[in-house]
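Okay, so here's just one chain, in structure tokens, the form predicted alone.
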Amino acid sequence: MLIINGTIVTSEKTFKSDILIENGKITKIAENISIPNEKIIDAEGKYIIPGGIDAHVHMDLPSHTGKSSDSFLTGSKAALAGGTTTIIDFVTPEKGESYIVALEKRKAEAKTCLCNYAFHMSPTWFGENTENEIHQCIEKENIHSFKVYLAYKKAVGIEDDVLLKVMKAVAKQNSLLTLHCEMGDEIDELRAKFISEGKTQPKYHPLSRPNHTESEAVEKAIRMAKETNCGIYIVHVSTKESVDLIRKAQQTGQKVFAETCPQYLLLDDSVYDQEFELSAKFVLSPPIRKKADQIALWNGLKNGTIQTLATDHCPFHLHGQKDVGRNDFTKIPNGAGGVEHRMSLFFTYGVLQNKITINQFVDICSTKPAEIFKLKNKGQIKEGFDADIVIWNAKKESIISAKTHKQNCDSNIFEGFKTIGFAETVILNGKKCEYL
């Protein structure tokens, strides 16, 4: 396959060139490549960018209302439609379950995935053989990141003594620990308090998870990581205070990475001041914050404090899932979709509004997540790398709607958002995705 006349965008430069693809790899980048009998794609007037990498998704996630509405099949279709060619999902063992056994189960669930995928392993407990299993994940399974939850203590969350053991084990392997940072005990108390007072509507969800419940957990994670010399990656950062703490740690030379998500850049907490049918879809954790937090997150992306934009993609249907919490917001399954819209939203409201450059767009959406999570030959337009390529039409306008989106969900938190920019052609491992 030969792509001609396009403008290649990398994290460092923008230039006109042709790209030759052979056997799923980028084999040549040069001007005026001429190879007979090749399938030619003319990208005149379009950008050529590396396929997106969403480092935080939850397909087929179990909940008390059934699995999240996107399977690996439907979720990967949505990802590809939006220009994302690689997702990183999670293996979450039951407490007491072998990490390796849990991994094999998760691999079976992921067999229907249409795009490239990798896993983070989520330590939910720590036993005599856990350190060996962490080593096995790295050496034999190519899993280089481990995720812990400081919230959800009654389900997958862990206490500080387990966190310390995990950090030491991960640090010993020179690997990376990712963290969901919220003070779970305080949140559980606040949630119970609101329900006991008859405060049951979705608007109490953000009030039960105020900014300090995130930033105090971030501070604790940074402090413990420094003590154990463990590299950390803080997921779905949503508050100004957290950004400040992360920046200060980075300035001391500590290995701290951070991600945020489109919902925290583009929505504010006024979304909860609506009737249940409109506000319930925004019940996700951390909750949507205030405009001051949005500004801090955009600045964090611009100045490099935040390295990646992921989605925490985990949608649930409004009808039949989220509406079980009509009279109790604590029963609403937490999560929303975003993998399909991540890149178009970031291009529209980041690049086109001069909040980030187009090179930062590529770096944040593709290059940095590949580097951080050691996805070999991914995230760059470079000779020898995998031919995961998106031809990006920077002028096509769309309006996001649950009626037309690819994700399997009856609602969309970005309903009505106008986007400019579209993944017109998606090439996955050297082959054009014809079915999109």
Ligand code: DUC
Given for the second form:
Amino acid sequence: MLIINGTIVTSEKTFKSDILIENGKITKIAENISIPNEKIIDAEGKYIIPGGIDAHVHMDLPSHTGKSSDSFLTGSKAALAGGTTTIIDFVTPEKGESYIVALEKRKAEAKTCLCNYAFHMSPTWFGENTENEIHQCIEKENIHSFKVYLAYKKAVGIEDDVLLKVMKAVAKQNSLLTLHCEMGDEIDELRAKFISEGKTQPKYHPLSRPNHTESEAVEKAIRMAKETNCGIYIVHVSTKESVDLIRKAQQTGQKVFAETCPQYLLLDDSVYDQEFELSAKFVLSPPIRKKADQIALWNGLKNGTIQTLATDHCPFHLHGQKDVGRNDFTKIPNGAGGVEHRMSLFFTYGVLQNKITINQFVDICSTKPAEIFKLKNKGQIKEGFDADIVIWNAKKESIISAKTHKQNCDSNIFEGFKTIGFAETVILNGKKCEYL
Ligand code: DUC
Ligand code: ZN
Ligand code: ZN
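Can you switch from the form predicted alone and show the form predicted together with the named molecule instead?
Every chain and every other molecule in the complex is listed next, the one we just looked at coming first.
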């Protein structure tokens, strides 16, 4: 396949060139490549960018209301439609279960995935064989990140003694610890207090998880990572205070990476001042914050404190799932979808509003997640790299709606958002995705 006349965008530069693709790889980048009988795509007037990498999604996530509504099949279709060619999901062993056994089960669930995928392993417990299993994940299973939850203590969350053991084991193998940073115990107390006072509506969800419950957890993670010499990646950073702490740690030379998500950049906490039908979809954790936090997050992306934009894609239907918590916000399954619109939202509200450059767009959506999570030959338009390529039409306008999205969910937290920019052609491992 030959792509001609397009404008290639990398982390560093923007230039016109043709691209030759053979056997799923980018084999040549040069001007005026001419090969007879090659399948030609004319990308005149379009950008050519590496396929997006969403480093944080939860397809088929079990909850008390059934699984999150996107399966690997429907969620990956939505990802591809939005220009994302690789997702990183999670393996979450039961407490006491072998990590490797859990991994095999998860691989079976992911068989229907249409795009490329990888996993983070989630240590939910630590036993005698855990260090060996972590080693096996790295050496044999291509897993390069271990994700712990400091919230959700009654389910997947861990206590500090386990966190310390995991950090030491991950540090010893020179790997990366990924963290959901929220102070679980304090949050559990606040939730119980609100419910006991009859404060049951979704608007109490953000009040039960105030900014300091995130930033204190971030502070603790940074401190313990320093003591154990462990590299860390903090998922879904949502507050100004956390950005400040992360920047300070980075300035001392500590290996701390950070991720944020479109919902924290584009929505503010006024979304909770609505009736249940409209506010329940915003029950996700951490919650939607204030405008001042949005500004700090945009600045963090611009100045490099935050390296990646992921989605924490985890949709639940309003009808039949979220509405289980109509009389108790703590029963609403946490999460929302985003994998389909991550890139178009970031392009529209980031690049087109001059908050980031188009090169940063590529870096943050694709190149950095590939580097951080060691996705070999991904995340760049470069000779020898996998041909995961998006031809990006920067002019196409759309309006996001649950009526038209590909995600399997009866609602969308970005309902009504206008987007400019669209993944017009998606090439996955050298083949054009025809069914999108
Ligand atoms: N937060 C959510 O809102 N959903 C899934 C997991 C998480 O951390
Ligand atoms: Zn999380
Ligand atoms: Zn998550």
